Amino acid sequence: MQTRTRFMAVMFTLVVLLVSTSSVLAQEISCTVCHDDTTLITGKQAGLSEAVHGTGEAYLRGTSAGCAGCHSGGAFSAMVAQGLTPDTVEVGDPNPTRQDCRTCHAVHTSYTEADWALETTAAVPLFAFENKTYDGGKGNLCANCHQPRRAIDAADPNDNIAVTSTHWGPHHGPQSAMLLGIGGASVGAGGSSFHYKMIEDSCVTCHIGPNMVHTFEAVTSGCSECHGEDFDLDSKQDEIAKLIVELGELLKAKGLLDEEGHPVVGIYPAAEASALWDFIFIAIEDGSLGVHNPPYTRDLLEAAIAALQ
């Protein structure tokens, strides 16, 4: 009987030891799927590390509970999860980290391809404005952070406009709402880009494009699609960096922008302010030199040189 037992007990080990060896192989062989002998991984890696997105540079602004969502990769994926947004996080992450691959994608969580995944893709209600949301297919997963942190202070009864702080504007993310036709303070909505409207999954196809690179620098080979192959992008943007200047060059004549181009704290006529605002949106934020929204782009700059002329 205790010989018996003994095979039965060794019988079990082996079988135990077996399944799990087979699942240890299973596990193994699927990881193959994208860690190979190939550049996969690695050439996404080198694209992001020389990304701001990848370097880090501000990931400690992270420890801040109203930074945390968008400043820390690991923070950014726990905001998603949450159903949270930026401006609803409540604490800091007490260990931020750059944007790397778990940021954007859900890595092993099934060991398959299915880990390339978006962490998410649904439409994005920007939180600074009342009914506008943001729709723009993989490039959802972009606007969760990049949309203003807040729209421009009504007038008060003297029809002035506060500049409370050398950070006043809409804060380093606008694009969204730039490609929305929103945001702006000179002058009224817009209208949607024609680069939102027509363009497939937006902020992705234009930013990372068919090759999946990872340095989020613009990829301008698709242009030609739409504009031809004669389009000349730099004297379209030329045209728009030169107002950029010339609006610059008028609010620091008028106080309102310091030589280092930081807002300087007061309160100031309305259409003034507006021009501020505006500037700070176009020329620091969204710095797309018009791309994102040409039409509006250039209202925005007219509207803002006319009134402080």
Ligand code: HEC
The other form holds:
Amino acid sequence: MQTRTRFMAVMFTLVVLLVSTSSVLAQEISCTVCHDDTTLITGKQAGLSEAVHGTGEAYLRGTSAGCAGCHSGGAFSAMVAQGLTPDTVEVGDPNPTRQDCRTCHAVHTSYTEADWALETTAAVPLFAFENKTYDGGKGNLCANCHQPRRAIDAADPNDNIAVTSTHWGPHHGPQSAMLLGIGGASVGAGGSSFHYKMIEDSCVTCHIGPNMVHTFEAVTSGCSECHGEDFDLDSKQDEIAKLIVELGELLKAKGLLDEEGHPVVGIYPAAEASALWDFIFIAIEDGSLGVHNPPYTRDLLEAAIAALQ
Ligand code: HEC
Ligand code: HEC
Ligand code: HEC
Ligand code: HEC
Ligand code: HEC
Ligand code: HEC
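Could you please show the structure of the form predicted together with the ligand, as a counterpart to the form predicted alone just displayed?
To see the whole picture, the full complex is given below, headed by that same chain.
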């Protein structure tokens, strides 16, 4: 705390110097629009400290170049500034950060309220696919990191697909592809979700909401606007959960999934490898139990189950 206080004092001195030398800046800079006695900052810190963005389970992955753009907040900001994408970042971040305030907001760039601006809201061409762009308003910020790293390989001439490692699959966080109706394997591309088409700001509307809650958990109070008051989300998610269990059992029986839920390395008929891919895509990585794209999720699960029966 002491160093913080001292740092604050130094910063204020600097600002006073700036202010006395520039009358233009004097009108613009204001620390107190943010640093005051309200919970403007602390209310967000509390939420973030509950979220894995804030606890940083995997932030140390940011030391590797291939992971830095998504796993280090600092490397993400640098990547955006340089116009790079997560797959083209060439250096790791020796001092990686969690996904903190500075990752998503332009904190301390103009020292005005404008610094709450998001670091980017530009549409995101998904790097694992050709000509597929996620364009969901402010949710584009999220899609930069929450996109798959891989699409499934094409089948070989014998119609087989190799499962090459126990980390095989699209990688964590393929939610943007799910909303677009791509990234699965058992059926061709589905349509983009009505939740993608109808909800302005996509991820941000559903995971931050009008109260700007920063735990990043889904905000379900907004669902009733379209679904009515007695919408039973649990039963809808249960239907998907049952299909997931059924698919998981079939994959284990065929030896493609081990008891811990990891893929078993091997060469399998394309339809079976696709079923395994979709299990990972939906059950392990997407995490919404169908909400992100209900029809596409259901189609994939049903086709995958049929392929194994
Ligand atoms: C747009 C709002 C905003 C403005 C304006 C602003 N700050 Fe900050 N400040 C923040 C945020 C957000 C943090 C990071 C809090 C966190 O990491 O939890 C922060 C952190 C700090 C810290 C703690 C150390 C650090 O860098 O994280 C100091 C000191 C600080 N600000 C000083 C200032 C001073 C001095 C000014 C005016 C010249 C100023 N701030 C203007 C939002 C703002
Ligand atoms: C800089 C990359 C990055 C950005 C931008 C980002 N995320 Fe994340 N997100 C991650 C990473 C990495 C994790 C996993 C963190 C960990 O385990 O350390 C994560 C985790 C999450 C989780 C928790 C998942 C779980 O399994 O509990 C949610 C929910 C989430 N993000 C939503 C969002 C939303 C909504 C946005 C946009 C407002 C967003 N993220 C922006 C990288 C990012
Ligand atoms: C395109 C962005 C992106 C890249 C590149 C990326 N990740 Fe991730 N990673 C994510 C997101 C987003 C999550 C959180 C997904 C969720 O929980 O839904 C995540 C989650 C993880 C997790 C799980 C963390 C947890 O809390 O369970 C591990 C481990 C991980 N990543 C390792 C890596 C490694 C190692 C690399 C580099 C070889 C890497 N990631 C590259 C986006 C990325
Ligand atoms: C993963 C990305 C992410 C992180 C991390 C994050 N925010 Fe946000 N924050 C957002 C998004 C997205 C919004 C909604 C912006 C909008 O609707 O214009 C938002 C909104 C806000 C707002 C309301 C701004 C306004 O214009 O009304 C404040 C204040 C804020 N965040 C502060 C913080 C602080 C403080 C931290 C760190 C403790 C933080 N945020 C961390 C993404 C993030
Ligand atoms: C229609 C609103 C809606 C939209 C749009 C949406 N989500 Fe979700 N998301 C949900 C709901 C509801 C869940 C399921 C939460 C639950 O079951 O606890 C969820 C689950 C998740 C999870 C898994 C959380 C966990 O705890 O494992 C992540 C990560 C996530 N969403 C990220 C995103 C990202 C990133 C985007 C945009 C690319 C997005 N979501 C768009 C509503 C939405
Ligand atoms: C802008 C309007 C809108 C909002 C807001 C919205 N949805 Fe939807 N949702 C739809 C439409 C349209 C459908 C497809 C029509 C249908 O099946 O009812 C749908 C379908 C669904 C389905 C599949 C229903 C089924 O019968 O299988 C689920 C689950 C769902 N939404 C969950 C959610 C959740 C959870 C939220 C809030 C986080 C939400 N929706 C917010 C428009 C919306």
